[in-house]
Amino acid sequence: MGKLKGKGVMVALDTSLERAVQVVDALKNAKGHFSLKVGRPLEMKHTIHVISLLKQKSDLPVVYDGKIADIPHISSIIAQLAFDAGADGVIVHGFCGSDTLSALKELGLGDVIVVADMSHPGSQDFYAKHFHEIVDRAVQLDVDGIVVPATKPERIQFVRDRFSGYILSPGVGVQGAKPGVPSNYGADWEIVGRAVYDAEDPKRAAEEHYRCVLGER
């Protein structure tokens, strides 16, 4: 977990490629610890090579948020493509089970980050009921990171108490969680999208959020 070590702000680039590049350019001179998250919308529209492009433009850590959810063989192929494109980590659904998670770990190409719960209401149907089991399995397999919603701070604390890797928390800003709260409960990376890429000054927005992560405001 070398490049994703420490606390910081992970900017989700769920926007147009033009705006994503503008945000990345703005972050070059921003004061703080930042990383990028490339999701399926940007990848599907511009191919997996968008990871390479953004990596070259920023040299910031890049996580591929493909929400990988398949059998070990197919999941490994997806992860391999992302790592080959320059991703430092990939996000995989925890419900896939230990064989898929182990297969990605065995690639040894970058960080494996497991979704243990999600922030939308539908997560109550299945994820919420198996959260503890998914966390236990992720810890046993020594994954690099675990995704826990910023809107469920008590769950962040639960993971922090038993996990030595890093915690990513989406749901800050538009989805309701206040900047800095996930960090107070043990999150390492607060994930924010629209609050940065829709901001008139994305550099300033990212820096302000980073100060919240540090508890400076």
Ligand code: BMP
Contents of the next structure:
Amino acid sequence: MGKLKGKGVMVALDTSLERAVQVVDALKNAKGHFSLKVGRPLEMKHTIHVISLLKQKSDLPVVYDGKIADIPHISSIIAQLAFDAGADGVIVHGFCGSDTLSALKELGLGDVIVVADMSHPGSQDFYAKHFHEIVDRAVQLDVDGIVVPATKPERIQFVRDRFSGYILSPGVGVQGAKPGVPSNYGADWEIVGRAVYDAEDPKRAAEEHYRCVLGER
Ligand code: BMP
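Now that we've seen the form predicted on its own, could you pull up the form predicted together with this ligand?
Now the full complex is given, and it begins with the chain already shown.
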């Protein structure tokens, strides 16, 4: 769990490669604690090697957000490819159950981060109903990180009270949650995408967000 320790802003790079590289360059000189999240859009356009490319450009930690959701054998292959490309952590759907989560832990190649609920309204249909069970399972399995939506801050507090790993919280900015709120409730990383990569000045946007994480704004 070393590289992803501490409170900060995790920038989701769901944009063009050109813009992603501009954002990464901007973050190198930005004041704050930052990490990167590479999701399926960038990976599908440029293959998993996009992670190696971004790792060459900066030493910021990178999480592969493949939202892995398969049987243990296939999930392990996907995670291994991401770790081989340089990812420090991978994100897996909690609903896959213990055997998939354990298989990724057993790889021992990097952090395993589990989604316990999601930020969009449709998450109420299914995901949200199993939140407590998923959190219990993730805690028992001693995973490294848990994703809890910023749009449901009381759930961040619930996880913080029983989990010593790090909490990542998406849904800040365009999705409506206020920067700094997840952090107040105990999140470590506030995940933000469009509010940074679509900003005229991504460095300034990221720095302002970081100040909110610190409670300075
Ligand atoms: P944005 O700040 O542009 O809304 O981006 C949010 C990022 O967080 C996206 O990469 C999305 O995949 C991710 N995310 C989310 O929005 N809600 C979740 O519940 C889980 C996520 O990983």
